[in-house]
Amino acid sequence: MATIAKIDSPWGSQSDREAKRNSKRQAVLDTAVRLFNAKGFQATSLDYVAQALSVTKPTIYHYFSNKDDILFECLRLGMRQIQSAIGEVQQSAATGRDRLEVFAVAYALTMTQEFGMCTIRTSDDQLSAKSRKEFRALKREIHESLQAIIEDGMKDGSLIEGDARLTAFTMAGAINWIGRWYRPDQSMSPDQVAQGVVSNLMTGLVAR
C-alpha cells in the first residue's frame, strides 16, 4: 500500500481541534454564568449568550444541547472548586481546626467567583429533574465532609464541643452567603472578605 504524504492540515491536528473547541465551550460558560449572576437564569436566554460572544444561537448548540446543560455546568464548576478544597485538607495530618479554618477560607474565596456565585445565586429548581438530583448529591457530600472536619476539630480538642451538623449548617450558610453580596468592584478584595468571614466564624468554634 502507498505511502500517503502527510501535509500541514488547515484543520491542525486532533489534539489542536480539541483544545479549541475546549476553549470556545469554556468561553460559553464563563459568558453565561457573569449573565446568569446579573441577569437571573431565567431573564438570560441564549440569545443574550451568543450576542455576548459575537456568535449564532445554533454556534452554542454545538457545544451545549440546552439552556439546562450550560446551567448545570455552571453550578458543577462551582462545586469542583470546592471539592478541590476539601480534597486538599483530607490529606493534611493538622489538627481539625486548621483543617477546617483552610478549608473555609478556601470554600469563601470560591463564592466570591463567578461559578461559584452562580451556585448561590440561581435556584437548583431551574434545573432538570435529572440534573437536579445530581447538583443536590454533590452539595450533600461537601456539606458532609464539612462537618467531618468539625468533628475531627470536636476530637481532637482544637474547636469547641457542639453539634457538629449544626456547626456545618451554619457555617456553610454564612459563607454560601458571601455569593449574594459580594461585588467584584467593592472596596474589599476577595482575601480580604474570605479571610475576614472565616475569621469572625472561627472565634467562635476555636477551644481556648
Given for the second form:
Protein chains: 2
Amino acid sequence: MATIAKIDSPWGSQSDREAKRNSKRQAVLDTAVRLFNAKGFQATSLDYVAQALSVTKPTIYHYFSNKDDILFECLRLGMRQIQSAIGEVQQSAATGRDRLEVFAVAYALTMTQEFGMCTIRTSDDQLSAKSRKEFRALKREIHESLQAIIEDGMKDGSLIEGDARLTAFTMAGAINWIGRWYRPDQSMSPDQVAQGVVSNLMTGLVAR
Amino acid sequence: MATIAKIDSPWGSQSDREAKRNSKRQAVLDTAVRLFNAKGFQATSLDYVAQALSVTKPTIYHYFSNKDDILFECLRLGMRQIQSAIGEVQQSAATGRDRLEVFAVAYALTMTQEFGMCTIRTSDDQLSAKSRKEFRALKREIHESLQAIIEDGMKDGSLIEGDARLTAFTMAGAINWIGRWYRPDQSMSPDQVAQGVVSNLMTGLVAR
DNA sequence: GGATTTATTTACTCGTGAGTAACTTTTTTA
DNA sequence: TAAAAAAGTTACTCACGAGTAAATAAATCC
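Having seen the form predicted on its own, please provide the structure of the form predicted in complex with another copy of the chain.
Full assembly next; the chain just shown is listed first.
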C-alpha cells in the first residue's frame, strides 16, 4: 500500500491542556470517518487509520475500546446532526410544508459532510448486534419525525394527501443519496445541491 | 455460526443435461446475492455461501475464478435488468415525461429484487480495480440515459425546466433507496412501491 | 467396460487484521 | 524530585477467510 496522506494531527502538534484527550479522540473519529467513507468500513484497517494519524494502532485502543465503537461513534455524530435539524423545526408554528422544506434542506446539507454521509455509506450489518440495535433506533426516530412532519402538512392542506410513510422514504432516499454521489470538489456547492434536490422533491418534475 | 438455511439447490436434486452447469452457476449467484444483500459482501465468506448450497468452497471455484468475479456477475445481472428497461423506452415516440415514468417504474421494480438491490447495497470499493472500472461505466451509462430522458422532457415541455443532472440524481436516489428499505414481506407489493415512489417524484409534494 | 474428462472433496497455505501484553516514555501531582 | 498516572510503542497472538494442490468420485465417450 502506497504512502498515506498524513493528516493534521494533534500528535506531533504541541498544545496545553488536559482536554487534549478529547481533541485526540475527535481526531481519530475525523480520520476514521474519512477513510471509512473513502474505502469502506471493512476495508479500512485500524492500522491504516493509525498510520494516517502518524500513530500506532494500540494508541487508538487507548481512546476507543474497539473498531465497532469507533464506527458507532461516527454514526452517532452524523445522526445527531440530523436530529438537531429536527429540533429546530419542531417548535415552529409554520405549515407542514414549510417545516418540511427547512428540515429537508438541513438534512440534505449534512449528507454532504463526512459524518452525515457515513450514516448511509456504511450498512448496519457491519455493526455489532448491540450497536446495530441502537443505530436502528436512531434511524427509526428520524424517519418517524420526518413522517410526522409530512403528516402534519397533509393535514393542514399544505401538502398533497398520500401515503406519508412512502413519501418519507421517497424523500429520505433522494436526500440520503447525496452522500453517495456528491463530492465537494465538484461544480456545485453543498447548499446548491441541498436546495436543488429538495426543490425537485417539493415541486415534482411534471410541467402543468 | 448457527445452522444455515439450506437453499433449493441443483446439487442434491437430480436432473439430466449438460446445461446443468449453467444452472449450478446460476444457483451460486442466486445464493451469493441473497447473502451479500443480507449480510454484506465482505461479511459473507465463500465458505458460508458454499454451506448454504450444501457444497464445499472449492466447488464454487469450479464455477467462478474468485470472489470478485461472483460479485461482479451479480452486479452485472442487476444492471442488465435496468438497462433493458431503458431499451424498451428508448424507441418510444412518447413525451419525455411519459417515457420517464415508464422507465422509472421499471427501474424501481428491479430495486425490489435481489440482483437489482445488490447494485446499490454493495459499494464499489469492494470490487477489484478492473471490475470497479467496468461497473462504474455501467452506472454512468444508466445515469446518462436517465438524464437524457429528462432532458428530452424538458425540451418537449412535458417536464419542468431545471438542472437535468441534479434531477437525475434526485430520481435515482429515491428509486435506489427502495433497495435499502423495502422487504417483500411487508404490506406493500413491489408494484405499489414502485408506482408510489415514482408518482411522488413526478407530481411532487406541495399542494397547489 | 476401460479411458478420459468433469465435478467435488479433503487438507492444506498464506496473508491480513483485530485485539492484547508488557514495556517505555512523558506528564502530572504531591 | 520521586511517585504515580497517562500516553505510546514494540512485539506479539489468534482467528478467519481467500485461494490452491492433490486426491477421489461421477459421468461421458469410444
